[in-house]
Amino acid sequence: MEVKVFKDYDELSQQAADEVINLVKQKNDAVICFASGNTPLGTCQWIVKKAMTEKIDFSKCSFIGLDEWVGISPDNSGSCRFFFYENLFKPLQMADAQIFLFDALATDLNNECRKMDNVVAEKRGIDLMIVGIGINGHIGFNEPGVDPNLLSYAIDLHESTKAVGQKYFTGATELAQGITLGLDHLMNSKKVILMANGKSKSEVIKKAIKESVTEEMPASIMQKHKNGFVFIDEEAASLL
């Protein structure tokens, strides 16, 4: 694992976007996995800008969504699916056949998980995974205490995740479960970038990259990834 510190959120976002653009230049059928949310928003915006400026062709790439709120409609502006279509898929004119996201309204969540695992296997793995980190150390919905050897699964969300998640919705929303790629997918990805910005993430970043690897701090598993990177701004790095 390598830690890279950038001046601010914009510089951090541009660098992460460059990683995606450079990958697609080198491998036009790249398999990319992304988290949604505030942290990767700038990265998505820079990917779109750079793709248009440099005329990068994304038509042969595959995109895999990291996670989703169970029970939330894809039309809800707080859903991960909505985020991706608005900020990445539509601007890049990606076809539905390139996009693989969890169906949060599926009646059989276990089957939904197996479908996603099969997609990853059929694509021969993920080339680049870009994730964030929660204040409790989660990656995706891999909450503290979960088995790091799991593939995709549904999970009851921690109270902190439910509380913080409200910021994505226009009104109070019941959030009980999430469906997510497990940490085994992360460890098997060819390259992983964990992003964090702001002073609010400084404490959890310190714990994740400086303290022991433990299931109670899921993001600490990044220390064991042979091609893992932590991209943070100066504020998030302030306690290192």
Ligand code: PGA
Contents of the next structure:
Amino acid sequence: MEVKVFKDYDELSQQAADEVINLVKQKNDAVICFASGNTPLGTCQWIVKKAMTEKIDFSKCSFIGLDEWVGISPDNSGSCRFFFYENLFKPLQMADAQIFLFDALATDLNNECRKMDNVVAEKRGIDLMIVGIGINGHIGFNEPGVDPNLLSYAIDLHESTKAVGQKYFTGATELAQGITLGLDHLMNSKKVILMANGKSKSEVIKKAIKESVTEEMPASIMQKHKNGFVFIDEEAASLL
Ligand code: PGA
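Please give the other form, namely the form predicted in complex with this ligand, since only the form predicted on its own has been shown so far.
Below: every chain and molecule of the assembly, starting with the one above.
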């Protein structure tokens, strides 16, 4: 694992966007897994900007969504699906056949998970995963204490995830479960970039990358990834 500290959120976002753009230039059928949320928003915006100016062809890429709030409708602006379509898929004019997202309304969540695992297997793995980190150390919905050997699964969310998650929704929203790629997918991805910005992430970043690797701090597994990078701004790095 390598840690890269950038001046601010914009520089961090540009660098992460460059990783995606450079990958697609080298491998036009790249398989990219992305997180939604506040952290990767700037990265999405820079990817779109750079794709336009540099005329990058995304039409052969595959995009996998890291996670989703179970039971939240796709037209809810707080859903991960909504985020991806607004910030990445529509601006890049991606076709539905390139997009692989969990169905939050699926009645059989286990089947939904196996479908996602099959997508990853059929595509021979994920080339690049870009993820954020929660203040409780989660990646996607891999909450503290979770088995790091899991592929995709549904999970009861921690109270902090339900509380912090309210920020994505326009009104109070009941959040109970999440569906997510497990940490086994992360460890098998050819490259992973964990991003964090701002003072509010400084404490968890310190725990995740400076302290021991433990299931209680899911993001600490990044320390074991052979091609893992932590991209942070100076504020998130302030306790290192
Ligand atoms: P954020 O979420 O990017 O909105 O801070 C990170 C997370 O909880 O995984």
